[in-house]
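Heads up, the chain below is alone and in the form predicted alone; it's given as structure tokens.
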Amino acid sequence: MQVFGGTVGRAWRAVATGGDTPTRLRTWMVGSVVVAVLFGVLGAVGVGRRDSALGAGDAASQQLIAVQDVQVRLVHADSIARENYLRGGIEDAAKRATYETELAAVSDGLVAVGNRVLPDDAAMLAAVSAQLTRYSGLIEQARANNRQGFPVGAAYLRTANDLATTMVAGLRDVQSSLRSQVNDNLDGADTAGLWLHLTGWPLLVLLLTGGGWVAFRFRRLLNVPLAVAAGVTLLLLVIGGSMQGSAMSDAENATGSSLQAADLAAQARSAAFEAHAQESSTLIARGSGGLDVAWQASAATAASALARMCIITGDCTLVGTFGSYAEAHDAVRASDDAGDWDGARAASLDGEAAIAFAAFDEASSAAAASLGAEAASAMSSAADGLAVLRVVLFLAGLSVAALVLVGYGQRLREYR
């Protein structure tokens, strides 16, 4: 901005304090050419930086969704492990296969995301990956002891559960970091876009003022090259500003709607699986109702996330679906507290609670997948057109500079 101010100031001093007309013409010409080139270069750089920042925000949002998927799969696997332990020596084969699939997906997901995130986040994911191996071993020891009827299996299961909680905490730290990266990139994109206006409007003022002085000095209504240069500059300010504003608006809308809804859906699913796992743990402890405090905390987290998602999307179906499971869980706890452990176990594993939770799992899985795809699409398309605008701005700046040379050159030739 000091360059702009100095150029304009020198031009006005030359005009205001006298000097021959050719000198004034050259002053206007040189000043306008310099600002026009700066407009092309800095405007293009600003648009390019906004494009890059929005791209980085898009990448961070996709990594956030991927890490959330890893967390949901991990908690799902842990929930299945506890459920199958509750069944005793005879596991549900289909659930066991799902457990293995989910655990493999967690391992692959940790590697895939770890290769795309920042070093600090990659280090946390690597730690989770190392813990996953130990977790899997503990679950196998719990299974082996459970099949033989050894009570020590419950101790291995509790250790595995504690390790799963630690892994989830690590994944949540990574998610928090990625959310910050999304927001920081949006802030950076917003700031970068100002270069178009900080260079364009001074150029337009310089072109209009210089063109007005030329018209007054030479008593000619219009200098066509200068008028075209001013028109091109104004057009680019309007269209370019609109495109940049639209890109920011799309990115912010995607962040505040579909991405946030996908985030909440993942949080709700993770918390719901934690609650379901706690239900199994409570029954494994045979009537130790105090453990239901953990279920209540997880269920409250899931319900809160679903309520917020309902406000954003306008679809509150999952609120009712999870509520049905919560009611079925209350029935499980009532049976257990009344001394009917077998009835509570049956309801949790294959009865109303199991059916209600399966319905929530299916519906929330579909909703999370849909919202995740919508968020990815919205974020990736936000910067569409900025790459082209960057090139157009650079070429336009050079074109305006050329028009300035032609426009003032026409008047200068009259003195040769």
The other form holds:
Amino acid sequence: MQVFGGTVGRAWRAVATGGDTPTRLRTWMVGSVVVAVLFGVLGAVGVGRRDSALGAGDAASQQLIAVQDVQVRLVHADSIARENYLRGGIEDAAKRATYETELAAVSDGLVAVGNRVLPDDAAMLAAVSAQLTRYSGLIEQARANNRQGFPVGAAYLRTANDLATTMVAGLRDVQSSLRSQVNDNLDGADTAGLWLHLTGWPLLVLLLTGGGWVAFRFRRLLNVPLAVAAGVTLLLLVIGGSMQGSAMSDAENATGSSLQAADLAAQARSAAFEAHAQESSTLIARGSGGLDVAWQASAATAASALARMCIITGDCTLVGTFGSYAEAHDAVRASDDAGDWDGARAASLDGEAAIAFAAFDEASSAAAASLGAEAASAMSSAADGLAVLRVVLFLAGLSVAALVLVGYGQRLREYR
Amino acid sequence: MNARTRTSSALAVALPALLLVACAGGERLPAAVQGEAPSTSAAPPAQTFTCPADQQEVGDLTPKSYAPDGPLPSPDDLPAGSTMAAIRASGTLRVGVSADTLLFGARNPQTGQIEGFDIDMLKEVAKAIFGADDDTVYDLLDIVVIPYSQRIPKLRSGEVDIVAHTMTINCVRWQQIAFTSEYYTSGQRVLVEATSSYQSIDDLAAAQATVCVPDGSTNQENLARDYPQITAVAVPDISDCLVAMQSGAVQAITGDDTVLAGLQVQDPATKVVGENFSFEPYGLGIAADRVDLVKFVNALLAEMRDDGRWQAIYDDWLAAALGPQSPPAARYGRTEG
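Switch from the form predicted alone to the form predicted together with its partner chain and print that structure.
Up next: the whole complex, starting with the chain shown before.
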């Protein structure tokens, strides 16, 4: 340590005074070693940070997909609850079973995701979880009153629907937070990538300049250790930079394509179920066509999400499938508005509108599952190889430092 | 230019380029999609109506209706060119009703039909126009379920021929539509828990209780005007009041006794208490320019009062909940123009 300190002192004095050749050799050597070590350490830390930022982005995207799944299941359950209420005393047993399955999945999903998100988001999910218990109680009271023909059942149903709307708003807030986390982590990963370049290129310049000066000063063609060090550094900059860039590019491509498409698919399904639920509510409040404004708002959201999804994926099938349902819904409203409530109810529950919506549900469910899996896979594989690169960079930085010592050491020995 | 200078120049060129590449922002997740609902035109400002002095409600008097021109004509002898003949020609009587006012107009989930006191009144009107029997008359009703706020607009737009919807006759409404003679006399009362010690609205006022009332109703106006010490909780619909009381959010509900009777049937753990503290004469609403239909229905109501049909319908739906009651007397005297 004392020897190294003395060398540094002599080197600085040489820089200050111009110095003799051994001193200048030591100056180049110390400077290059320091930068090489920095290159190894900071490069490894930078790659590690990009790796962990991409990992965090991947985790946030998985949580986003999971929260969206919870929301879609909740609005699906609410849509079934309203549909079964419209059926009156005799519910569709299969749909009732689906309602219970969806509600159980919502409950489990809230707990599972709540354990993985940030504390603020977890608190919002806990609030939704508490509301879920009250929601299912209200639906049961709506059912019990409906079976007895008591109109107060509709009031319970409305209260439950309002609560579901509040819960969905809470889930949307969590999704908004998770979208920000995905984006913030991608920004963080972007910045972390600089570290390799900020240390690597100066090191390369030092090695080439120092190696050139040594070759010129000692009339040699090449200082082999310094040349190898420069080659290794260049190789690391090219390969490491390429791997880092590729990881970033993969993550951004996954975000811009499959994750965004999965996000839109979930939003479209959620809005479509909300629209379907509004169709039932409008018929429950028989003749109150004013409620259709809510259907139109939800349908507009679904159509907008599907249109964007179509641009990203190039598959526009769902736009047409949802359009078919929208046309069938218009027919339902036309029947109800014309006084044929029974016809409108039949079309909504088991006729054209029901068939069209079931087709959309099936197709969009498959698309959402496929896009969700694709997004999860793409995001998680984006950072592949960065962990290895980090270790390689660290070891390579030390190796370059060692080569620098050997390279300048050969010339220094000539002065002993 | 020496080697050091060249190196510096190269760095100066390369580093910004590298920084640009490294910092270039790629694809990010956009915010959630928000579709826009079609815009709805703003509602026109509400018209204000005043009651002429000779039509103000005084005591228990109701604003007068048009006297029938004579006995009720038979379905096959409806006056040519009349509103009744046009309805008969159309094949259905378009009616605006409530579907959530148990005992007056509520959907029976077993049959899918809307039934109650108001619906039976409308069936009698349909029988008088079409000559139908009990089995077929429901199919002759083109039922439009409407909220309270749409009772007058639906009549004025011509979307329905007649409204039976627990609608109080008052002179403000008379400026907008026509009413038949009174077919039921209601009044505002309170519904409390069966075990409650409150026996009247005065008890609730003395205790500064919390009472639920439908938002925008005459019940709400009465409560605010006459019992300001009560904390009123306004909800969109009277059924929402029952939800509020069952969840313990309010101690009582106030509304027309007819509506409270429907709530009491739905929750036997409640009771209607106290005397009426308002006077709510119900009439069937008809468009203002269809005076012939008003006179026709008035003739029908007169027959029903006399031949016991009104009483039978009352006994079917309301006697058990509200006790015995006789048909209200008709008050005529309104003239056209």
